[in-house]
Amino acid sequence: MTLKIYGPTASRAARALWICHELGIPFEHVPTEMKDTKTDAYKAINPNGKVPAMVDGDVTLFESMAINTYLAAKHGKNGFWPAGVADQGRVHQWSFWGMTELEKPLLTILMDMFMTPPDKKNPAAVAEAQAALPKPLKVLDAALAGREHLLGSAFTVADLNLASILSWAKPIRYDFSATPNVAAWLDRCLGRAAFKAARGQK
């Protein structure tokens, strides 16, 4: 049975397209738009009425960190979700961490300034979030320094996981000046194959 993947490519549900391509998984993309969340047949999949949601075989997932750690532990090979307790540690710290510090205030910012009409716009809710992101980015910026990835010299779901929220930053042109080694981090990440045919790009 074909793992199938629900969720716009313009939502969370890019992070599982994403390692699914990563990977070489078999998969289905069914675009779901946010109007079809509510009805009967989508809830009965994910009962929050959101995407993304993931449907393999007989399990099925919503929360798209918890969709792209299942899919690592699945299918990752050659050190892609490590073999080590303690790098798997490493994984799900990194990927709860960029949705607890970084995710909210890119999003605020993201949906400020491309989908909020001139007359809703909040300026002090952005300016807000924009002061919210240097510390942790410097947090980050101190980790990555000397390494090519969070866990090492190799990609991971860790990185994944977290460039896949770090890349909202791009649209917004967040100035990554004061952290360069998370700038060079997160250029290497979305330079990768997958991650530009995940979004339909060449």
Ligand SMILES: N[C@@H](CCC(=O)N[C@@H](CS)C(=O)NCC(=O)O)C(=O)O
Second form
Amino acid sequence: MTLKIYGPTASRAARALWICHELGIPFEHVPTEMKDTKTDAYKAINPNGKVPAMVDGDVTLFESMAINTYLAAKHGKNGFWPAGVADQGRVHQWSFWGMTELEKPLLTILMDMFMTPPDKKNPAAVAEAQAALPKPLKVLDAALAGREHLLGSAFTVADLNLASILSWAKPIRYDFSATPNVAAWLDRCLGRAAFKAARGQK
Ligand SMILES: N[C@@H](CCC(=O)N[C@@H](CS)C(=O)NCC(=O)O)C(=O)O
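Next, report the structure of the form predicted together with this ligand; the form predicted on its own has already been given.
Below is the entire complex, every chain and molecule, led by the chain shown above.
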């Protein structure tokens, strides 16, 4: 088997694991732990010393969104990777947008809640992160009005990439009452069998 995804399930590698399950492609999961990402052997795969990384034959990639758009473009069927450049542009739009507008505040809250020892907690940073989320989520809510998924009725890699970032809103119990379209869409995406399979759930 030539396709390998590196990184533990409880990391951004979950995004790449989800798409492999969604696409139904054979792959090997190498659950390289964070502490093992600074070795020369691992840095030959991802010189950043971070997960995820992907090796597909002679193609090696880092960056979760790049891995996912590559795999979607290579294997996506029935519009999962959209055919036209306009919709492909929208895939990139929502993927970059999720990384730049949502990921940092979500991660700040998540880390403070679950990883930070009590004496190191930073309520000011958490409050700033909480304050940063409503504006972009309103944008997403408006984009989802009257549609099941970001590009229309079908679930595509745009939904997978953005929902994989927003999945962090679940453990932090983010209150989506002001953005009901986002709440319903996120539940639709995270209810997919492939998302559960990537987490080892049924
Ligand atoms: N933008 C990168 C972020 C990668 C990243 O920061 N991964 C974390 C785990 S989720 C990591 O490897 N951290 C270890 C470290 O920073 O030393 C991506 O989306 O792939």
